[in-house]
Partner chain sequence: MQGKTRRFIYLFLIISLIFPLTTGYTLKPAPSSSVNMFFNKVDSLEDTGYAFIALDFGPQSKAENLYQAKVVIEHLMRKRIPIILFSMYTLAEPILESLAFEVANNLQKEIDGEYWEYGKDWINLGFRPGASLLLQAIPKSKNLQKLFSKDAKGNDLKDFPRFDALRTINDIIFLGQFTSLTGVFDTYLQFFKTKDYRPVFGHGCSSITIPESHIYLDSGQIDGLIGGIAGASAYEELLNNKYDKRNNKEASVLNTGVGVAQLLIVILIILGNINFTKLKKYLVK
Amino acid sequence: MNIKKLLIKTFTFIGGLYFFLEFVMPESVFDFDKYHESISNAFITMSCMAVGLGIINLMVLHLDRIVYKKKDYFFSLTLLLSLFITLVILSLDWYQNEKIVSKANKFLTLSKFSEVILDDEKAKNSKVLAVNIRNQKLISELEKDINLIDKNSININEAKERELKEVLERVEKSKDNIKKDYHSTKYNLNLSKRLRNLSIVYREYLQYKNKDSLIKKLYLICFDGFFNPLVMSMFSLLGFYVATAAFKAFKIKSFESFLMMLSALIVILGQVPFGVKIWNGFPSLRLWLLSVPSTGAFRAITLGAFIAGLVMALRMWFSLEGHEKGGKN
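For the sequence just given: structure alone, the form predicted in complex with the partner chain:
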């Protein structure tokens, strides 16, 4: 057993060592920055992979309730159904968006290709085909893709359509320039810029047309109908609980709770219309209380927590656990 425990401890130590050295070592000694971004990404990937654990835990708990018809199994059914349906809606919505992006990115590829032709010609790159053949292939592919855009459905009244129409015309113009003379790359850079612009505009156009598709409607019902109102209603429960908590908390049991109640009253009177009628100094006293002493006290608490956190981090790094792992007390 202790080989496994040793391996766990070394893994923990190495994980901590890398980030410790990255911070402590000056760049001159060892340039971490080159790898830092990919290593941080690696650790984020690792923790993201754990996302399935949550779903498995939910499934195990609620399927068990449904199968054995335990108490509240109907609600477990609701949970799993809403989980499954939302997964389907979100995946379809994601897939639909990916399809649009890939349709629009066709022009992005051609835009890059047009630039590559120009760069290869400048660099006198011999390993590639002659410029005229590549330009011909570029133009034939471009014509195929443009025909795919069902031009007849573009009616001019919408701003998005008008924009798409204009960009298409500009692309056609620079396309014809190249068609005049495939050998020259004079217009390639111009075509490349216009094609990149076309890919952006076309994507926005497709997304705009997709706005009232069935999946988008289901997405809106799911989020604007259920999810957002539920979030905001839970958040607004605080309005009720703040009142009951105030009633309970500001019962004077000791000098401390008296002080707490007094400062709460001052602040409340400083922010309500009738407070000013009693004494117009309340708002400024409220502001003073909230900005001078409060920042001092809150900073002392957070500083203490940072220091304690640093000590605990040191223990985590060296796997010095007092409690669970080794703790056989």
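What does the same protein look like in the form predicted on its own, given that the last one was the form predicted in complex with the partner chain?
We keep it simple here and write out only the one chain, dropping partners and molecules.
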């Protein structure tokens, strides 16, 4: 066995061992609560690396077809172009949303700062700056952020403008009350609540304003114009495939196929109004078929799938999966 395979098997076993000890063994035996978050973050980081590795492998595979113009290379070119365009549009949309959140969160930060000033004053915390100095700094930063608010009315309806204006007026009143006496914390809680509300309203304001931006239009074209129709087309084709498979399965060739055909017929007649006119007992019989025999069959299938999944997990944990194909190590 070479060192590469040994390392892979070792780290795979250690990773599986952690989850076994954390989720299977009782807490009285092994308690990893204080390390669970850090370990989970490490696994998330590795998963992100795996996604990047998958993209690299995808590009290597299809670039080879494109460069050497192998059979159906046009589909590989379409796939990579779609991947690149989608990643660019998603990145731009994410960047735009982050800018909006960042602008709105400035007021949320000031809201928390106003609460901290009040809490420190109540606790008589002598390790921080005086109340008047901190309140002056709070109001100074607040005035700067208010002046940076983009009030351009392009793509904004009157309701959004009026809502933002009303919230800003309430914030201004609380701000002016604090400016009258920087030594008092009487209005800090009121200002904090209004700043929190301003953060929400301003974020919605900016999102509404940018809904007709070029990036949002490209995003809608990419997903509503291409992705969603392709998904619906795929499921439509699957519907025809399922119908064809059902037609083949319902051919009466044995006693089991006869039972399947009879059950399907009863369920259909119990569902449609026409079946009730033939016999009013079809709905009750349909309900019994779905709640008793069908439920038992699904439970058996689910139990078998869980057992198969457990066996597969154990094989992966002990690095046995693919051992037969790989031959001797």
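It should be emphasised that the depicted structure is a prediction, and the values quoted were computed from it without experimental measurement. Numbering follows the first chain given and starts at 1. Note that the rigid core is defined as the largest set of C-alphas that superpose within 1.5 Å between two forms.
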{"query": "Core fit, then residue 132 C-alpha moves 2 Å or more between the two forms", "finding": "no"}
{"query": "Flag for residue 65, CA shift 2 Å or larger between the two forms after aligning core", "finding": "no"}
{"query": "Flag for residue 176, CA shift 2 Å or larger between the two forms after aligning core", "finding": "no"}
{"query": "Backbone CA shift between the two forms, residue 286, after core fitting (angstrom)", "finding": "4.5"}
{"query": "Rigid-core-fitted C-alpha displacement of residue 238 between the two forms (angstrom)", "finding": "3.6"}
